[in-house]
Structures are given as C-alpha cells and as structure tokens.
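Given next, in structure tokens, is a single chain: the form predicted on its own.
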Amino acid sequence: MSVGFRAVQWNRDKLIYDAVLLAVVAAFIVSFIAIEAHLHPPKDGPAWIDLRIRAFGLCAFLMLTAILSIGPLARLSPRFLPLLYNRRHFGVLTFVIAALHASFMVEWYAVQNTLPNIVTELTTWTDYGRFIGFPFKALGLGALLILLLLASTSHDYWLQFLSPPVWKALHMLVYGAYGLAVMHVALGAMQSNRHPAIPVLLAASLCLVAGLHLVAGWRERGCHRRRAGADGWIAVGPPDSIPDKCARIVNAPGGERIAVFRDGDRVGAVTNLCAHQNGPLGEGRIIDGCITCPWHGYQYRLDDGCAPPPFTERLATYRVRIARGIVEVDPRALAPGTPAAISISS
C-alpha cells in the first residue's frame, strides 16, 4: 500500500502476476490468428482485419470469464488467492484488449469507405425493437463504456474518493458489462457464424461464471452460518477450531460477517470487510502480528482493528469470550478501533 496515493512499487509476485497474464494473452492472440490464418486463408484486407476483430474479441470475453471466477474460485480454495492480488491489472488489460478489438471494428469500416454505416446502424431505432437484426454493437460499445469506467477508477484515489462501500458497488457493473458481453456475442458472431463452437462457448462460459458463484455461497451459507443464543451471542467453535494466525468466519443474525481470528493465545474479531476494497479480512491470515487482507495487503492489529502507523485506517471489532470452552462472539459491532481481543489462557 501507499501513502498519499503515491504508486505502490513493484515487487517480485506483481511482476510475475503481470508477465504471465501478458503472456498468456499474446499467446492466445497469436496462435488465434495463425491457426485461422492457416485454415481460412483471408483473401484481402478487410479479412485479415475481421481475423484481428475475432480473435481480440474472444480474448476480450474469455479474460471477462476469467475475472468473474477468480472470486468464487478463491472462496472455495485458497489455492486462487493470488490471482486476486492484482486482479485489477487483469481488468485493465481486459478493458485494452476490448478497446483494441472495437478500433479493429471501426479500422474495417474505414477501409471500405462505409464510416457513416456505424452511426447507420446505431440510430435505426426500429431495429432496436428487434431480436434478429439487434444492432448488438451498441451492446459491445455498451459493455466497453463500462470497462473504462472501472479501469479509469481503477487507482487507490478513487477508491478514496467515492468511499470502499461506493467503489466497490460502483465495481459490481462489471457484471452488467458481461451481461451485455453476452448479448453482444449471442446476437452478433452467433447469428453472422453458424459454427457450433461459438454457442457451446458462450453457454460453458455462462455455466461456468453462475455455477462457481452458486456453488461458492451455497458453502459460505452452510460453513458460517451460526445460531445465536438466548443472549445473543454466537457460539464459534472451541479455540483450537481457529487456525493459529488465521479467522473463523460467522455471519451475524443480520448479515453481517465477521472474521474471528487466533494468534496464539490470543482470539479477536473484526468485521470481514477490509478498509481498503472491502476485501475478505477473513480470508488472510495474521502476518507479523497484524492480520493481513488477502486482496491487497493491508494490516490491522489484532486487538484493536486499527492499521499500524502511519495508517489511519480502523475496522469495527466485536466482544469475543470463552463460555463452556466454546468461543463466543457479541455480533453487535463496537465502535471502529475499540479495543476487544481477549486472551484464551487467562
């Protein structure tokens, strides 16, 4: 993290993130366009400009899939968390590889002389009241206005700025754009292209991103749900049911969820949610005495919620207690940096 919204510099696990995710991507591209170049031989320059449009597309969409499943994955293994580290750079790059696929788009019409047919085919009202004949560009610039929006406020100050809760609803439009991904594919290249790998593709891609989001909170609600009792305070488990260094999480009457952690014989709770980006506080671990949001690596004590110096930030922390040899939690949330973890051998 930084202070003042200075950039964070690079260290070893973002440079090797950032060289596969380009990797991967170039590799797709090329042998994408070498393989169609070898099957289909375009026959003049506006056909190997539609080879570019195709294969910038598919990658455009396949990253969108990809993006939409880290979370879930991560959820149910701990294995993807560090795909989530800097899955904003994935974003970003995914918002170029789209863009450049729409340049391609407006490069084709270029060199056929027919500019004015975009605006044609974007004002013919009439169409948009058809599902044949759609005008699904506007879906596609739709989805791209979106990916700019959230690859413009991609950067810590915006964060700041519109608050995490905002930000971070404000970043939940990235399911929108793959909404209108979708449309875009299934009333364009589905109807242009009879291939059957085109809707095979599209509904492995719907499956995939539903089912892993189904699947991941149907284990959340069955793992962290806990009844409260009669005064209200929520039974966890016995000490030793907390990893030593990391959290339990248990989803308050409310809603609310809060991530119980152990550091030895120390248990605390604070709010699941990080100051930062709303991450999964849950989900990391406590790393030099302070536990550490999985997302991005930002630290709070353990007692008190509050972020080392020179930090500023502060979480809402909860009353824990030993009662029967069971951890409890009071899931009525304390002021922000209230002292509140106890110790378990005392």
Given for the second form:
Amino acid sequence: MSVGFRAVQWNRDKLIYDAVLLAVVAAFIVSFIAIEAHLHPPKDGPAWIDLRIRAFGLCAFLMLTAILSIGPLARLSPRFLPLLYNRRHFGVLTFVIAALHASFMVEWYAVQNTLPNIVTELTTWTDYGRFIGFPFKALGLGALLILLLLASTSHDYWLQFLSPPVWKALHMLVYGAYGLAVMHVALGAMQSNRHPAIPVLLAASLCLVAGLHLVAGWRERGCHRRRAGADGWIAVGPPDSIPDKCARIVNAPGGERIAVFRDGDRVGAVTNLCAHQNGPLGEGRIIDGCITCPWHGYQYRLDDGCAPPPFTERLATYRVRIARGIVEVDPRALAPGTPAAISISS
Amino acid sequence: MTRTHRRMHRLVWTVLGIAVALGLAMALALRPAPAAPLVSASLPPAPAEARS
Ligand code: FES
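Can you swap the form predicted on its own for the form predicted in complex with the partner chain?
Once more the chain from above appears, this time first in line as the rest of the complex follows.
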C-alpha cells in the first residue's frame, strides 16, 4: 500500500468525507421532519414518532440507493471516485439510520402498549402466503439484518480474516438488502398511503441503480475484448494509445483482467486486482512512480508489482513486448513480484 | 473484481432487478382501493405510516 497512506486508520480525507456525510444526512432528516410537521402538524406523541419513522426510513432507502450507484458511477467517470473512497463508512451509517427507523417503529407500539402486535404480525404464518398483505416488516427486518452483517464485517480485520474474494462475495448481499427494502416499502407504505411520490420514488431508484449497472457493464464489455495472436500474446495497441501514467485493461483468455500501464517510456503489466480489496487497479494512475489503486490508494511499483517498503503486498505481473510498433502482453501470469516492465525506447 | 465476482455480480443484480421490478409492478397493480382493509385482517388498525 501507499507509504503515505494507511487505509485502516483515520486521515484528513476520511474525516472530511465523514463530516460531509453526517451533515447531509442530518440536514435531510431535520428538513424532512420540519417540512412535514409544518404541512401536516402531528396531533399527538405517536404521530410525532410516525414522522420520525418516515424520515429515517426514507433517508436509509435513499442512502442504500446512493451506495449501489457509487460503484457503476465511479466506473463511468473518475470524477465519482472520491465517493467510492470510504464507502464503507457510508454503509455503516446507512445501517445506523435503518436501525433507528426500526427502533422508532418499536417505540410507536411501545408507547401505546401494543408491542405484542408486532409479534402477531410477524408470526401470522398464513399472511406469508399472500402477496398483498405479506408481513412486510419481515422484509424490512431481513434487510436490516443484512446491513448489520455488512456493517459489522466492514473493518479491514474482517477483510483479512475472510480474504478479499470471500469478503467481496459476502458484501454483494447488499443487493439482497436493497431488494428487500424496495419490497418492504412497496408492500407496506405504498399499500397504506396512496401518495404518488412513493411508487415514483421506488421506480426512480430501481431505474437509476439498474440503469447505471447496465451502462457501466455495457461500456466495459466493448472496451476490453482483445484477440490473442497465434503465440497467445494479446495486442494492446500502439504505446501512445496507453495514456501516460494510466493503463489500458485487457481480458486474458480465462477472463481475468490485465492492466497494462505506461509511465513515460516504461510499459508494464500487472493483474487488474488490487491486493487489498480486489479494486480495479487499471482504473488507477501512476503517482510517485507507483501504480496507485483508485479505491483506497494502495501502491505498487510498475517494474515488479511490489508495494514499496515497508509494505509487503505483491501483484502478479505479465510479460510485455513491442512487436511491429504494437504493445503486446503475454496473458500467462508470472509469480507475484516478478520484474517484467520494459522500456519502449530500447 | 475477479472474474467469478463479475459473473456473480452480473447474475445477482440481473435476477434481483427483474424480480424487484416485477414485485413492484404487482404491488402497484394489486393495491387495494383506498377504503379496503390494509395489512393483516388479524391485527387491530394502526396509523398508516407507522405500519411501514
Ligand atoms: S486500495 Fe483498497 S482495493 Fe485497492
């Protein structure tokens, strides 16, 4: 990883990110409650709790939509990369807001001495066979439990303990949480409140998330297809087609991706998978002579894929050559840390 | 993301996207008329938003 940057610990950028995040979330919740209370003044205590339930529920849903949009947005434009950085704190805060939404719900029943109604609703098993009338609180509870699992394993300790591939697969459960949250609102609030804003919000959120994933996936498909030559080497393009201090990403025949970087007249190829969280190294840049991961700033030398001392991470590298003015890469990976970069002027 | 993750990611969000879009459309189409009973017939009535 980067010498000047330690991903696990706090730094100024993380503090700014978190402060902005907290300020936006607090402003949203306070504004929602103030506007709603002004338009429809709550009559009693439970009505005030009801207002909090809606404010926190809507906020958590919007945050979940934003979290799922950040990944494809960052793949479409590097301008969104700062949002990707520290996305884990965003996720943990989403869980906290969702948990508060649920706790206000419990409070609403508690102040009216009707707590057993929640249990009745969740355990009326015949209702699970219906579509309209399905115990939608169970869907919300399911989403909350997934968010709890993701929030509690979002620390780097769990990343190392589980290994990046397992951790990544586990954190794809966020899509399940999103699906449950949409249906929680569709079978809950949308059934009892006929305000058109609810279906419009759900449809817009779904279109945004699905649309961004489709566009990002489509763009990646077109960009990375390369055909291997008779000897198995893959043509990347003329050296100038690789922007200085950036990479072009090519697909190895097995499907794994290779990032071919150019730093002035040096060209080198490494796996596209960052050793930290499998972030897309080929979307990063060369900073201070090192390939720098766009997600959290881990760094690796172009020549041999090794992190600069005192760090010890190493990437698989690939042989490169210039044939008839075209940069080619051998898709058979070399052992991590093997020097393989070349100079194009030699 | 590794190749396996990319495949899993594509599969998960495609299947989930279609299922959720269908579920949302059905929930909208089958909404009861405003005066109809709302959730479980076995429960006493509760304010609309506190049910969400
Ligand atoms: S630095 Fe975290 S994935 Fe690369």
